[in-house]
Structures are given as C-alpha cells and as structure tokens.
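Only one chain is included here, represented as structure tokens and corresponding to the form predicted on its own.
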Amino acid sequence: MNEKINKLSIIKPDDWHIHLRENEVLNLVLPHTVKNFARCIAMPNLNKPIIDYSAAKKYSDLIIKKANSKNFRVFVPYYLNHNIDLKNFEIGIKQNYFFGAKLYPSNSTTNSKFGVNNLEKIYPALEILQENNSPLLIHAEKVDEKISIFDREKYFIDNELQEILKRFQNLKIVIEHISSEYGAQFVNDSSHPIASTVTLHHMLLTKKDVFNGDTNPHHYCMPVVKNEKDLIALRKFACSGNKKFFLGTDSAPHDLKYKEGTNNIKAGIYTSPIAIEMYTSIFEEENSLNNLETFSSINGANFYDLPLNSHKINIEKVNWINPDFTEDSKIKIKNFMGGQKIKWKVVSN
C-alpha cells in the first residue's frame, strides 16, 4: 500500500510546459527547473514573442548557458501569429530550432496579444507541422465576452479544435494545462494523435480557492481552475497511467508587483519549487504512486518520440517547509503553497 512507501526512485522527469521568462526572472527561477527536470519546453510568449528561428536558438542557447548543466535540455516552440514567415518557420521546424508551435488565442493569457483570432491564417504553418511530425501545442480557450471564463476550454474544443482536426487529421496536438472534466474526457476519447499536460495546481485547487470574495491573485491562472468534479477527473486521468496525459507544470512566475496591489492581476502560479514533491503527494493520495514515473518521465517522451532520460531522481517522505518566496534583491515571486509543510522531498538527482 502507498502508506508504506517512504522512498521512490524514478527516471528524472521532464517539464513539458513551463514559463522561464527572461532577464533577471530567468536567472532566479531556472535553478528550480534544472535541479529536478532533465528537459523542458520553455514557452515563447516573451515580451517580444519568438517568431524567428534565430530568436529561438538565441533563447535556448541562453537558457542552456545559464543552466550550466551538461544533462539539461530545453525546447522552444514557435509563437503562432497572423504574419508568419513560412520560409523561416519551415527552416526552424526542419532544423529543430523550433519544437513545434504554440497556439495562443489572442488575449487569452500573459503576452498573448500577438496571438491568433483567425485560424485560417495559420493553416499553412499547421501543414508544415503535420508534414514534419512536429507538434502543435495549444492554449485551448475561446476568448469571447459572451463566454464565461469557466467555459472557454469547452468552446475552444467544440469549435476551433474540431476545425483543426477536420483539416489536419495526422497533426500531433497537445492541449496544454487541461483544466476541465470535459476537456480531459475529450482527449481520452479522441482517435487523433492528441495528448495533454496536467498541472499540479489544476489538481489541487478549485474556483473557491480563487474567487471567494476578493480574487486570490496567487491562485489566479489561465485557464482558471474550475469545480471539484473537474479536479477529480484530472486526478483520475493523470494518475491512471493513461499514456495521453503527462507532466507540464505551467509554472509561471511573476514579480509580486504584478500580482498584488493591482487591478490587472497577471495570470500565473509559480509551482516549480515544489512541483515534483506535490505531484508525488497527489499520486500518493490517489493510491497511484506506481504510476508517478509513467506520468512524469515516460508518457511525454513517448508522445514526442524522444528517448527516456538516463538519470534518476530519489524522492523521500520528509517533512519540510516550502519558503514563502523565491527572491533576490530586485525580484520577489510568491511560491505556490509558500510557508506550508510539504510531505515529500527530492533528495538527490
């Protein structure tokens, strides 16, 4: 039984969806990822989005240099937009400067104003992705003032995603940070090559943790967390060993000034400092520790046709207090579950 397990050794995990940002924030948050993950997909929604293969190479080279680890790899997707240089895009895909492409609906999340509101504009790029077996990574929300923020995922799946699937039946697709029972069930039932990343905060929080009187800025993310039935469904699929679901933290750091004392709260939760430990706790609660390695270290690599990592990490049942903040002299980032007791700890890698 899981309650008797106090130590685990698993293949070193990958984070298939993370925001590492840039400049001082990158310097501050990168060590948390390098410590516990062998590979990551770093999102391209920087202040100046990555829409050129030279920019993608420059960003990935910078991350690797700062990581200072011969065993760490980073992948950067192309930021889809309405003015794609298809020649540059195709070179970037074929030469592996881009790890597929990321679809942000316009104004759906942080730095998404350059995103897409007309799918037909990106169909030539999707054709290139399909021809090269390169993935389309989707922030799956339909943004419309008539649609509740809690229903955006369903509306995107029922409308935009269905149109994509009709035209590109062999396109490899990942719905990032799946957040609803409806979405997870769709991924599970689909006959297309489609999978999804699952964050720990979507398996730990419901909308009561965010919208209970005043908005809790440190639990505010996009897509927003939803109802308990959605949380339960995400746990079921993630912890089952189902090959269509794998780890992607969507860890998204913001300096405190963008989260507190503002009417324009930046969406994002910084989970990297406790990611592996809290995924472990969730799998323990679901009596599924035997599936933790499958979810965190195997499913994603298999879906992306990448080799499994050769190194392992060791996790032990050890109580420790997660610091309130990740900070230096210039930046202060609130840690998810900061100040709380964590029951597992990565002790070596």
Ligand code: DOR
The other form holds:
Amino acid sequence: MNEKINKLSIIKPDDWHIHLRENEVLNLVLPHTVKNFARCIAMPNLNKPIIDYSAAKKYSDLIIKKANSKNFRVFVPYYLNHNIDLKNFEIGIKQNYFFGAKLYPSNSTTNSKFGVNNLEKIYPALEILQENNSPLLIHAEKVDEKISIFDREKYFIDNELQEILKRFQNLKIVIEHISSEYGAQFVNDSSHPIASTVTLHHMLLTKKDVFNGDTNPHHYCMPVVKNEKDLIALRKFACSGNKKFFLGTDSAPHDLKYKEGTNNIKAGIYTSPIAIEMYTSIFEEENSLNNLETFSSINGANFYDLPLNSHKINIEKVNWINPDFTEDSKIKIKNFMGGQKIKWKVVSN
Ligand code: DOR
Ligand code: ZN
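Moving on from the form predicted on its own, please list the structure of the form predicted together with the named molecule.
Every component of the complex follows; first up is the chain already shown.
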C-alpha cells in the first residue's frame, strides 16, 4: 500500500539530539535544523562544556537569535562532570535554563574528557533531576581498554545503567543514539521511564561501511555503527510506532581538517541536510510511513511532557542530489550521503 504514497503532511518534527557547535560552524549548520524542525536539544559538549546556567542561557539565546524564526525553540542540557556546583545546577534545572543533564562517560566521544568516570560523583545531581521530573540523557557507553568498541553499549547498560535504575526508580532517562539490538531490546522491555533516540545513520550503516580496510572517517561516529542484526532491530523498533523510540539525529558536524589527513579522526556524522528525507526513506522501506509522524513529532514530545507542535511540514517524493559539502570560505563540512540521490524532499513548512 505504501508504494502509492508520494506526499505526506506531518506535524513539524523535533530533533531531540543535535550538535550545533559555536561560531562559524553554528552559522553554517543552524539553517538546516531551523528549516525542518520546530525544537531541538542542542548538546552541551562545546569546547568549553556547559556547566552553569548562565552559559546555558547565553548559548540558547544565541541560537534563538541566529535562528531568526518566530517558532523555533532550543533546549540545552547540563554537562555532568566531577565538580558540579549543585546550587547552580538546581537553580538551572528549576528555572528551566537546563533541559535535564547529559551524561558523557569520560573519553567516550568528542569533547567528553570532562565527563564522568565515577557515577557516585553525580548521584546528588541525579537526585535533583529526579525531584524535578527532569531527564537524564545518556551517552551509554562503557569506556575500558578491555572492552571492544562494539560492546561498549551493552557493558554500560549491564554495569552502570542498571545501578542508576536501581537507585533512581522515578528518574526519566533517555539512552541517546541507541546503536545495538541489545540496547533497543533493553529499552523496550524495561518498566522504568526510559526511552531512546534513534539516528538515521544507525539505521543505514553497518561496521563494514566504516572499517573496510581503511577507516572511512565520514562514517565514523560514537557509538560506532554495528552489525546488520543491530540495524534491523533499530529499524524495527523505530518504525513500529513504539512510544519509547523517537527522532534524534545526533548530527555532528566537523570541519574536513578533523576528518581527513589526520590520525586523530573526530567522531561525528553531519546528517542535518537530509535528516527528514532519509528518515522518510527508511520508514518507506519498512512499509511504515504511517508511523513516521509518531516517531518524528509525537513520541519525544510526549516523553518530555511537552505540547505537540502546531505547524506541519509537507514531504513529497521528489528526486534531488544532496550537495557534497556544507561550506563557506572558512569551514568545509562533508554532508552525509553528499553527492547522492535523495528520493524525498520537504517542500514547504
Ligand atoms: O559521533 C559523535 N559525535 N558522537 C557523539 O556522541 C558526539 C558527537 C560530536 O560531538 O561530535
Ligand atoms: Zn551526540
């Protein structure tokens, strides 16, 4: 039945996980998000992580000013670390300067060196989150040289997350960019208030697209993409309409100089320019276009107790070629699927 659908109108989506960065990169990437998303969670792993509410306010004010769009909204989580100023944290949570808090295990990904390697240090902050019905957003990977990068999610869930769930039974939790069948099944089965964002690249790539002889830096992200069975499971949960799974691109731009010609490749894939279009293609392939709006525009808002957006976007089956780069005279960012034919297009919003 879905083959016949070539036009869709859905509630304007939200991107519940994105990296907007600062300065020139912010200027370049922000229009892609503002065009197709009503709201977003802008991650706090800036070069100077966001650890006080005045910095969070400054960052969100800056984004709103640059977005220059009446209805666009942005939320900024606190960056959990080992030296939390609890008073500032509590004010920031209560006054909504922080949209919950983000847990980066230290050295798990880009700009995570100030993250957490001893969970006990953050328990007082988690108490505050729980009391205020404010969410804990987790980069759920256990970093240990004895653990393969492909197993980090499983080990985090078994060793760290279980401990958090036991201690904070009412804490609202999101496992960000869920990447494995094990993780998605865990979220599905849990009776805890827990949900997951799902990226489009974790539903399109497997590890062969990254590590095949040389590493492909443009497909390298954290958590790394995994096996076919993981991709299939993520597609199944995301496309099923299951309310625990919702849209978060984890679109993570890096200038070409941090991707090519370096031994220290930064993790992150820039997907914003084609995000809605490729989620639509995936849902079409899974014969689930009827669940696209639930995933992209409803489940996240409901999980976060936020109203649904009132505007709509129209998506049509139109072929177009995604440009190779998003660039200006100073910055050059490789677009995910740059140079490739895209089959859907957002035509108005
Ligand atoms: O690949 C990633 N890039 N994963 C993350 O968790 C962070 C992000 C970034 O900031 O570049
Ligand atoms: Zn991220």
